[in-house]
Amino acid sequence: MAAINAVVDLGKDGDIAIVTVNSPPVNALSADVRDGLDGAFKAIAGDASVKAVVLVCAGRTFIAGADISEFGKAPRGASLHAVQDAMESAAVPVVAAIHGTALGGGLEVALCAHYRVADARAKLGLPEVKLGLLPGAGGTQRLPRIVGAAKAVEMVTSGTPMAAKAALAAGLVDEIVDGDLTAGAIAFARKIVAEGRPLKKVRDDSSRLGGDAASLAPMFAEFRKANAKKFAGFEAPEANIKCIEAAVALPFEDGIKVERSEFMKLMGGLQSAAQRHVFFAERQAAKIDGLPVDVQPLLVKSVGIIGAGTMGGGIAMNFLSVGIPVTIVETKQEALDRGVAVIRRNYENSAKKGRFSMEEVEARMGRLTPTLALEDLKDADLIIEAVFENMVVKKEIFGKLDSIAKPGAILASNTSYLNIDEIAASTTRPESVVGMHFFSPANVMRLLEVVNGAKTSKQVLATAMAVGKAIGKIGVVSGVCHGFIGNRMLGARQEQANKLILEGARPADVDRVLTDFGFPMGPFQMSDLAGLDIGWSAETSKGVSVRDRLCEAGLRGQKNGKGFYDYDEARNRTPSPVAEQIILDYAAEKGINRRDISDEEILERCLYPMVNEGAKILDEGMAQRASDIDIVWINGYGWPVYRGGPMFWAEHDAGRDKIAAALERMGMDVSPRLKAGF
């Protein structure tokens, strides 16, 4: 075997040339990989003894995609188009041997081979839409010519990869190889040579498109209509659809021109920059600043959870679903039974939707041990407290845990606001105490705020982050402050939203402006969903706030169909005249002169103070980096991903100077970090 360069080798098995890419960790299409492939196919073109070529990758995957670290930089090395052309125009059959994932540019390369084989676990897809892009190397033109326009438009707009078995059925691969992939691919190559099979160029065969432009127009129209809500605000899905339409309506080369034009528009736009920022920010968030390289996470084989309510049950499901046994504790049998029943119902509903079998439901439930005895947590490696937000109660629980939990056990609180250091002080092992703030519903939401107490050990912090990853969460480290990262910033937004409805904006106006911006719901819709009476007590209420008066009037939100909105049986909402009158009466009582408030003012007053609070969080070292704040808000609060998070948006869209000047006009204390940069 001869090295073409540091990452591509060219060898032979008799008359079969074997091109091997070995560029860890994922064989991305870097300049070196492209140069190596270009050199390999040029060498093959000059070797008359070669009867076929097998393209294979070393390591855990086929070419997993483009090297996105090169995006936005000056091009170097062989172009991807040149590599694809060399493969497609080769004088002998080229077989792509796929294992792991063939994604994005990796699949676009494979589509230029004349044949494709894969192992049974391979996945193939074009996920560029998740980065605000579209396949820019012929993917939108070749894919529909092999799987049909209807399947192609679904694949490029969702980014969801296709499993090997489905790919075989769709014609995307020609054979699934059992056993050694390279040996199987070589055998396949020899077979097609012996049978004299043609050099199948995907680009030249339009027979699988499924129809012409006229006959497929209704399919495209229906697809757009069915996905309008999901695609709202995003530019990339529509650009992808246009390219598939071009594949149907135009000759290949003309379709490529449409693809290139649409790709360049997206690549130069703010949305793709935002989505690429999020891609890297998620990976960066996993890194813990100042963590010594020799710190290893503790092994967590069993988990205890205190509280079987909405949060406790949801948290438990995360662990049960990945095979970790859970002991869940409640104070009363009725509450325990109710919590266990909700967990079972959630799993059964998932099984009914085909996500897994009823046998799997029983397997997961079999890992759950319900109990009324806190002492039953004595052997747990990790104990998560998930009771209501009351410092006295939490300190009492942690004091008891201190005498029950085994040495080395991690004691975590799911608190969303309270001081972890104060909770830790109720134990003799504050180094073992950490915050693990899950977001509701905890079995669905991806975010986990890991709160690093003043005395939390590095190993405990690393373990909490590792546990989050193991159960499919995106962990973000926060320091100890009221509300941590997310709720602290949410408080700044809610304060302004509450002022706006007194000064003249209607709750529905505030919600509309924020949903138009891209949030799934506005602050008053969110309040109704959560329940207006959370933390409210009829016995102690004195009508000092609008919320007090709403609750006193029996308006509790969606739970009783009356809140800032009235809800019908299908939970459709209309603004509540009762709530609006309460707001008007309160404003009059406080002597507030109401006025017309523009949408622009609503947006600025809701979002700018959030950005300012984010800057203060950075000032105080409560977040490790600005991008962590973006990840919190995207994954925990529904900030639109195509806007990159509040700190990215402030830096690249709204403008820090503009925000700082507006905050000063509002009379707010502006963080120096906001003016200086994040």
The other form holds:
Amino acid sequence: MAAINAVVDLGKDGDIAIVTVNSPPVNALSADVRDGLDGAFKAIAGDASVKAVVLVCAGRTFIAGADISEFGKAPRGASLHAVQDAMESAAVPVVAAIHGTALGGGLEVALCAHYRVADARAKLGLPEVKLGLLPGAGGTQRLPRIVGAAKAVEMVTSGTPMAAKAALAAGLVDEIVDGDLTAGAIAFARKIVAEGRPLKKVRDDSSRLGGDAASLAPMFAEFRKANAKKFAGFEAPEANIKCIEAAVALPFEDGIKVERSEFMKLMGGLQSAAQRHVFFAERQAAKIDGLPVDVQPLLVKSVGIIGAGTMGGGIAMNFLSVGIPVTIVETKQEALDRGVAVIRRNYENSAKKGRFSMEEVEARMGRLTPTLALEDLKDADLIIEAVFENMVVKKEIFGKLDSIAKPGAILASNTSYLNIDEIAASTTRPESVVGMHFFSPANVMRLLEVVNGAKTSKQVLATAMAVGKAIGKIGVVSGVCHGFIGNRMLGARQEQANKLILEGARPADVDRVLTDFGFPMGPFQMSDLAGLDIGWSAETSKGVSVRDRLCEAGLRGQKNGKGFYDYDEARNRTPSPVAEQIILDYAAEKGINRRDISDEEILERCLYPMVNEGAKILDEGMAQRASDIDIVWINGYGWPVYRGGPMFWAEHDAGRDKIAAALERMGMDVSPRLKAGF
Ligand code: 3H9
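Since the structure above is the form predicted alone, I would like to see how the form predicted in complex with (S)-3-Hydroxyhexanoyl-CoA looks, so please show that one next.
Below, the chain from earlier opens the complete complex, with every other chain and molecule after it.
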């Protein structure tokens, strides 16, 4: 085997040339890879003894796409299009041998091979939409020519890959290889040479598109309508659809021009920059600053959960679903039974929707041990306390756990506000105590704030992050402060929202401005959903806030159909006149002169203080990096991903200086970072 360069080799097996890409971690199409492929195909073109070519990748995957880290930088190396042309116009058949994930530019390269074979576990897809992009290397024109326009439009707008078996059925791969992929691909190449099969160019065959522009117009119209809500706010899905329409309506070369122009528009836009930022930020969040390389996470083979309420049950499901047994503890049999029943019902509902079988429901439930005895947690590797937010209760539980849990067990609290260090101090092993703050519904929401106490050991912190990953969460490390990263910033937003409705904005105005911005719901819709009476009690209520007054008047939010909004049986909402009057009366009592408040002011007052709080969180070292804050807000609070998170938005859209100036005008204490940079 001869090296073309550091990342591409060219070898031969008799008269079959083998081009191997070896560019860890994911064989992305960096300048070096493109140069290597360019060199390899040039060498092959000059070698008359070659009868066919196999393109294969070393390591864990076939080419996983263009190298995203090169985007936005000056172009370097061979162009991808030149490499694709060289493959497609090769004089001998080219076979792409796919394992792992052939994604984006990777699949687009494979689509320029004349044939494709795949490992049975391989996946093939065009996920560019998730980066605010579209496949810019012919994918929107070639994919529909194989799988049809209807399937292609679904694939490019969802970014969801196709499994090898489905790809075989759709004609996207020609054969599935059992056993060694390279050997299988070589055998396949020999077979097509022996059979004298043609050099199939995907671009030349439009017979599988599924119709012409006129006959497919209703399909596109229907697709847009069905997905309007899902795509709202995003630019990339529509651009992807347009390109598939072009594949149907135009000759290949003209379709490519449409693709190119739409790609360049997206690539130069803020949404793609934001979504690419999020891609890297998500991976960065997993890294713990200053973690010594020799620190290995502990093994977690069994979990104990205290509290079988909504949070405890949701948390338990995460573990049961990935095969980890859970012992769940409650104080009363009735509450325990109710919690277990909710878990079962959730699983059964998923099974009814076809997500998995009823046997799987039983397998998951079989891993759950309900108990009333805290002592039953003595063998658990990880214990997560998920009782209500009360420091006295939590300290008591941790004190007891200290004498029950085995040495080395991790003691975690799901608290969303309280001081982990104070909780840890009720044990003799604060190094084993950590915060694991799940978001509701805990079996669905991807965010996990991992709270690093003053005495939490590095190994325990690393284990909590690793456990999060194992159950499919995105862990973000937070320091100990009131509300940690997410709720602390939420508090800054809520404070302004509460003031705005007294000063003249209506709750529905505040909610509309934030949903127009891209949040799935506004602060008052959120309060209604959570329940206005969380943390409120009739006995202690002093009527000193709008919330107190609403609760005193019997408004509890969605749970009783009355809150800032009235809800009908289908949960449709209309602004509540009762709430409105309570707000007006309260404002009058406080002597507040109500005035018209613009949408712009609502947006600025809700979001700028949040950014400021984020900057303070960085000042205090409570978050490891600004991008972690973005990940918290995108995954825990519905910040629109195409706006990159609050810190990205401040930096690249709203402008840090503008925010700082506005906050000064509001008389707020401004973090110096807002001027200096995050
Ligand atoms: C595209 O192709 C555009 C074209 O249409 C046209 C152009 C003209 N580039 O996720 P992991 C890094 S757009 C650069 O933890 P996994 C990643 O940052 C692209 N780097 O592994 C991480 O680095 P680090 C379309 C990349 O096993 C490391 O690799 N393709 C790229 O859980 C490991 O990643 C995509 O959107 C990349 N393309 O998952 C696919 N991909 O270790 C994006 C990964 O320093 N990639 N890295 O943190 C993925 O979906 C997953 O990485 C993959 C592996 C499924 C492949």
